[in-house]
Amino acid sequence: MSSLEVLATGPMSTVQDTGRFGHAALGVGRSGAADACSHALANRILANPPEAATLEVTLGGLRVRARGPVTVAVTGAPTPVRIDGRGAALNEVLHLPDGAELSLGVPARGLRSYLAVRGGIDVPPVLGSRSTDVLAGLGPALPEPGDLLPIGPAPQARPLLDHVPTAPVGADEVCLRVRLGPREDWFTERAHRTLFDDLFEVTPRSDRVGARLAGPALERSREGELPSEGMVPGSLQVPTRGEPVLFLADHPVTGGYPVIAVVCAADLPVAAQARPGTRIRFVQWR
């Protein structure tokens, strides 16, 4: 059976799939690929099932060697791809012979790239998923140099296209649609105007749990704190200092700070590609 030997991981590489469902009552979140669209595209290019596990690579730096012939695709943030030192393309079926080395450079924009392999990364599932939840500490361990990642059996279906054209991933400034609530009444009218009139910036203190944003403080209209309540991906939670945190794939399942708004689920892949320094404009979604 073929596998991928990990040579280097870059700032962070994790195994991800579509996530684990139905365990919030146990305090276990969904996790899964932060940019679900790029993850799905990588699998679709290779005719994998949607739930096949991929490698999510943050800001490049991944190097792997094929142990046996493998077929792969790279999607998401436009990272430079090289196979044995030669350039290769994103969003394309790539064939690696036994011993070939694939490397991903730092993307010119965006944050997360996805390496899919035909047959999927076949690490043991935990609670029905192969996703690594960095907050809960569930799922496969973070890959390390020297690890061999097993590859599952190739699906019967064959790739239909060698290359798939896609829209650009990542930008210096992005717009995210939000719907106010559930705790918008905890904030002043001025805070509501600020949320939609001003720009916020993604800080380096961001990760798979959430994007921590710098910008004008969102003023509260009342004192005190809430009892912990359920959180969903896209929740825009505002701690006491007034700078919001946008929850991403590995968010906590509960939280006590008020949520002024929630990002539209369709825009979460865009949020997941917002690297530190990206400016975010929130637009009210009705």
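We call the rigid core the largest set of C-alpha positions that still match within 1.5 Å between the two forms. Numbering follows the first chain given and starts at 1. Only a predicted model underlies this, so the values are computations on that prediction, with no experimental measurement involved. Shifts are known only where both forms have a C-alpha. First, how it differs from the form predicted in complex with its partner chain.
- After superposition on the rigid core, the sole stretch of at least three consecutive residues with Cα shifts of 2 Å or more between the two forms is 241 to 243.
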Given for the second form:
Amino acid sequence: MSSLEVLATGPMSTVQDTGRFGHAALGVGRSGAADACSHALANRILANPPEAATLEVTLGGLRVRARGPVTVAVTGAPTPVRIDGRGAALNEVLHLPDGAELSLGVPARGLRSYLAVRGGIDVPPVLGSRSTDVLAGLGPALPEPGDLLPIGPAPQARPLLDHVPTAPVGADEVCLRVRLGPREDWFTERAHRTLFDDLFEVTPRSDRVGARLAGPALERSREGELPSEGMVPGSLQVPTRGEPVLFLADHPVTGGYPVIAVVCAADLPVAAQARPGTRIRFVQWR
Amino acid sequence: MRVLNCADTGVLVEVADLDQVIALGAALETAPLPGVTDVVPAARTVLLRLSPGTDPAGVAAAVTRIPLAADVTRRTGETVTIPVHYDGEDLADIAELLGSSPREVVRAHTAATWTVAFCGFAPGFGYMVGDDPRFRVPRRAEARTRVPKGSVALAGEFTGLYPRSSPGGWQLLGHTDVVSWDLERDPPGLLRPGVRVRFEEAA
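Starting from the form predicted alone above, please write out the structure of the form predicted in complex with its partner chain.
Let us now look at the entire complex, which starts with that chain.
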């Protein structure tokens, strides 16, 4: 059976799939690919089932060597792809002969690229998923140089298209549609206006748990502590002091600060591709 | 009951008290609502997480029709006993907050029956409520950057058991050698919602 030998991981590479469902009552979050859209596309290009695990590569820097012939696809943030030093395309079926080295450079835009392998990365699942939850410390260990990532059996279906055109991923300024709530009543009218009138900037203290945002203060209309309550990805949580956090895939299952608004599901992949320095404009979603 | 929206990814149901949380959680376990992937009970709320394309308004309407029967509260078969070394760094502070002595705190903590109301914070971290109303302490003013695995701690009306080392702001009462989270076990969590817990002083 073929495998991928990890040579370098860049700032952060993790194994991800569609996440863990049904364990939230035990305090286990969903995790999974932060940009579920690019993850799904990478699998679709290779005719993998949607739940096949891929490598989520943050700001490039991944190098792997094919052990045996391997078919791959790279999607998401436009990372420069090279196979044995020669340029290759994103969103395309790529064949790696035994021993070939694939490297991903730093993307000019966006944050997370996805390397899918035909057959899926076949590390043992934990609670029904191969996703690494960096907050909970659950799932496969972070890949390290020297690791051999096993590849599962190829699906029966064959890839149908050699290349799939996509909308560009990542931008200097992005628009995210949000709906106020569940705790908009913990904030003043002025905070509601500020949320929609001003720009927020993603700070370097961002990770798979959430994008931390710098921007104008969102003023509370009441004091006191909110009893901890369940959180969803896309929640914009506003701590008493400090930066608001836009929760992503590895967000805590419950949180004790009020959520002023939640990003609609369709815009979560856009939020996941907002690298530090990206300006975010929130717009009302109806 | 008040139903709050979380865009199109969730429905947050706010109820009067923890008994209603447990009742609603139990009702949703018995009769799951279509389109709901996860149920997250917490202190005063139950969050329903939705699968893509589910209409939150439909789920909101369905959940308001669920009767919150008072008699389903805190009903479960399982009881676990957890031996505790009551040597926590905050034991003296806890005793002072409760207007009591460390010895009396230990006696009352082991005399009470605790029930896991919900999990959160970390996998396997159960929030346990007791039948002794005296146990109410604030969180520490400043959180510790590292609370050791196995710590038994208090905050609000809850006792918690840290399944692994993590930052934490709870008041440390003691520690246990009981492993509360083990992925080799099915289910991995010892402290699941509804489980009753007795603490005893470790020898």
